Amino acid sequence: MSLKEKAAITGVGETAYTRMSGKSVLALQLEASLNAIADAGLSPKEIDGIIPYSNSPVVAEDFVTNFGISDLRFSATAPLGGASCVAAIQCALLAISGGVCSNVLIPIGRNGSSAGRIGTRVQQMPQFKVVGEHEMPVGAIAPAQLYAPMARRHMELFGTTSSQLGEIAVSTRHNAILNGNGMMTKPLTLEDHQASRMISDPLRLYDCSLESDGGAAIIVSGADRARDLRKPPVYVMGVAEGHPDSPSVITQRPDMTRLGIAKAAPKAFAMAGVLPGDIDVAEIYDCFTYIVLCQLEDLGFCKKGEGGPFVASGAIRLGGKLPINTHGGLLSQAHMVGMNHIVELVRQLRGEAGKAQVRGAEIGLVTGYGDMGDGSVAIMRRG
C-alpha cells in the first residue's frame, strides 16, 4: 500500500525563535502548537493523535492534560535525533491511513540556547557507548568533531573547497534576513565566512548550526478531512526514512560520503512518482554546511563528488535551480530539530512566504538528519 498523498499538512505554527525564550519547553510546545492548530481551522480537542519529540521531557499526556483531549487514539515518537520531525510524518501518514486517527499533531519546543549544552545531549544518545570507544579517545564528543571527519574525506576525495561550503552559510543568511522571525539579522559574506575561527578542521564557526529557543508544530490530517479545512491542503506525496551503513559510528563506515538518506530518497521519489529535476524548493536539513552538500547529492540533485561546484554556480540561491532553506535553515533562522524547516516548505507550497517566496512553487521537499547520518524526506506538493 502506498502512503501517496493519504494525508496532507493542513497547520503550522511557530514561536519567536530567541536566545532566552524565558518559557518552559512545555509552554514553548503548547504555544506552537495551538497556532498550528488555529491554522488549520480545528480545535484543540479535535486532535487525535500526537507524535512528540524523543528528545524532550514533554510527552502526549502534556497535551491532553492542557488541551482537553478526551479522546486520543494515538501517540507515538520517532527517536532520529534531526531527522526524527519529518520521519514523524511518515508515522502520521501509517496511523492515519490506518483508520487510526485523523489529525495528528507534531509539535517541537526546545530551549537550547538558555537551557542545554550539546555535548550533554550526545552523551545521552543510545550510540554513545560507541562514539566513547572509537571518537572520544582522540576529543571527539561534540557534533562539529564527529562531522568534521566526514567534510575532510569529501575534500579529500573531490576537492571539496571550504569556501564552497561557505555559499551555503552566506545563502542562508540571506534568507534568513528576509524571514523575519529568524535570530540572524546580519547579513554574511563569504569574507566573513573565512575568516571565522576554526572549530574543527575543516569546520568554521559560519559552518555551524545556532542553539536555540522557541517551538514548532505541524497539524497532519487525512486527505479528505484535509480539503475542508482553513487553509489549502499540502499534501505529502512520498516519504522514507533510512539510516546508514555503520549507523552508530561515524569513522567504521565504508564511505563517509555517504549519508542514510541516500537509502530514503529513492523510495521517496518512487513514491512521489517525480523526480529531482521537478523539485522547485527544498528545505534541507543544515546542522552544518557539509551534511547540506552531502544531502544535495545523495538526494540526486547532483553526482556524489559535485555538491561543492553546484552549490558554488548560485544554484540553491533564491532564484536559482534549486532554492534551499529560505526561511534561514537551522544555521541563521533556529535550530528546532528541522520542523522550521517542514513549516517553511509548507508556506512555500501555500505561497505564504513573503520575500522569499519561490515563484511558482507546486512540488517541494524537505529533509532531516539524525545524529550519525539517520536520514528522513518528505516530498509535499501544493493543494
Second form
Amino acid sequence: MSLKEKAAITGVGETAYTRMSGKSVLALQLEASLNAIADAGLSPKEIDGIIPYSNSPVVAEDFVTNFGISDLRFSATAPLGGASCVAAIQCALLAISGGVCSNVLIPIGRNGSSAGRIGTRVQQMPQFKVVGEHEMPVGAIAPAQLYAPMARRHMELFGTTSSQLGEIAVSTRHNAILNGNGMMTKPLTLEDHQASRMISDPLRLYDCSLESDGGAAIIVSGADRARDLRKPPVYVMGVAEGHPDSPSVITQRPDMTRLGIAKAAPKAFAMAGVLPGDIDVAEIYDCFTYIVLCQLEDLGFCKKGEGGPFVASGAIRLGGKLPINTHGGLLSQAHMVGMNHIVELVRQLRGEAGKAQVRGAEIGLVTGYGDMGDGSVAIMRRG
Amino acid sequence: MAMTAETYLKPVPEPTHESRPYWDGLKSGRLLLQKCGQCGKIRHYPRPICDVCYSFEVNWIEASGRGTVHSWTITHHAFNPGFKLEVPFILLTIDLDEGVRVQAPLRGAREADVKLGLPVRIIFEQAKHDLVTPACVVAS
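Having looked at the form predicted on its own, could you now put up the form predicted together with its partner chain?
Once more the chain from above appears, this time first in line as the rest of the complex follows.
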C-alpha cells in the first residue's frame, strides 16, 4: 500500500517569531496549534492524534489537558532532530491510512533565543553522546563546528566557494523581509556575508541560522475528511526519511558530502510519481547555508558537486528555476526546526504566500535535516 | 590563571565500558583501536560489536598514529570558555592508515599549510591530570 495522497495538510499556524516571547514553551505551542486548528476549520476536540517534538518538554498529554480532548487515539515522536517535523508527516500518514486516527496535530515551539543558547546545548542530547565523548573534548562542540568539515571537504573536492554559500544567505534574507514575520528585517548583501565574522571556517556568521522564540504547527487529516474542511487540502504525494551511514558521527562517514536525504529523496519522488524538474517551489532545511547546498544535490536538483554554480546562477531566487525558502527559512525568518518550512509550503500551494508567492505553484517540496545528517522530505500538491 | 583541575572548562569525556581502554591507552601515549576478534575489522569510535560479523570479541591494537587530512575546520568562535585562549584553532579530520578516522587539533602549523591529503602524526596532550587527548602535527 502506498501512502500517496492518503492524507493532506489541512491546517497551518504560527505565532510571532521573536527574540524574547515572554511566554512559556507550552503557551507558544498551544497558540500555534489553535491557529492551525482554526485554519483547518476544526475544533480542538477533533484532534485525535498528536506527534510532539521529541526535543521539547511539551508532551501529548499537555494538549489533551488544555484542549479537553476526550479520545486521543495516537501519539508518537519522530526523533530526527531538525528532520523530525517532516518525518512526523510520514508517521501521521501511517497512522491515518491505517485507520488509527483522522486529524493529527504536529506542534513545535521553543524559547530558543531567550531560554539559553541552543547552539551549545546539544551535548545533553542522547543522539550526540558519541561526539560528546570523542569530539567535544578536542574542541568540536557546536553544530557549526561539527558540520564545517563537511562544507570544507565539499569545497576542496568540487571548488565550492564561500560566495556561493553567501548567495543562499542573501536570497533567503530577501524572502524573510517579504514575509513580514521574520526576525531579520534588514537586507543582506553578498558583501555583508563575506565581511561577517568567521564562526568555524568555512562557516561565517551569516551561514548560520537564528536562535528563535515562537511556535508553529500543522494539521494532517485523512484525504476524505480533508475535502470537507475550510481550506483547500494540500495533498502529501510522497514522503520519506533517510539516515546517513555513520548516523551519529560525521567524522566516520564514508562519504562526508552525502546526507541522509540522499536515501530518502528517490523514495519520496517515486511515491509521488514526479521528478525534481516538476517541483515549482521548495522549502529546504537551512540550519546552515552549506546544508541547503548539499541537500539540493542530494535531492537531484543538480548533480553532486554542482550545488555551488546552481545556487550562484540565481536558480533559487524568487523568479528563478527553483525558488527556495520563500519565507526566509531558519537563516532569516526563525529557527522553528523546519515547521515554518512546512507552513510556508502549504501557503505557497494554496496561493496564500503574499509578496513571496510563486505564481502558479502546484507542486512543492519540503525537507528536514537533523542531528548529524538525518533527512526527511515531503512532496505536496495543491488540491 | 593556572590550569588546575578546578579551572578546567573544556568538556571532559565520560568513558564507557567499551571505550575505557582507548582513554587509558592515550594516558600511556598509545593510540589504541578496536579490532574485531573474529573477522579482524578495525573500528572507531569504540563500540560493543563489529558491524560486519556482529562479534563482541575485541582485540586492542596500537595504531601507527600516521594519517592524512580528510577535512578540517578552523574555529574562531569559542563555544566553550575552555577554548577562549586557543581560538582560532585548526581541527583536523584525519584518515588514519588503519582505515578509520580521528578528530584532533593541529599544533605548530599555519592555516595555509592545511590541505587534503597532508600527512600528519598523532601526538598526545596532557589536558588535565587524569586526561590525555589526541592532537597532531604535520608529519616530517
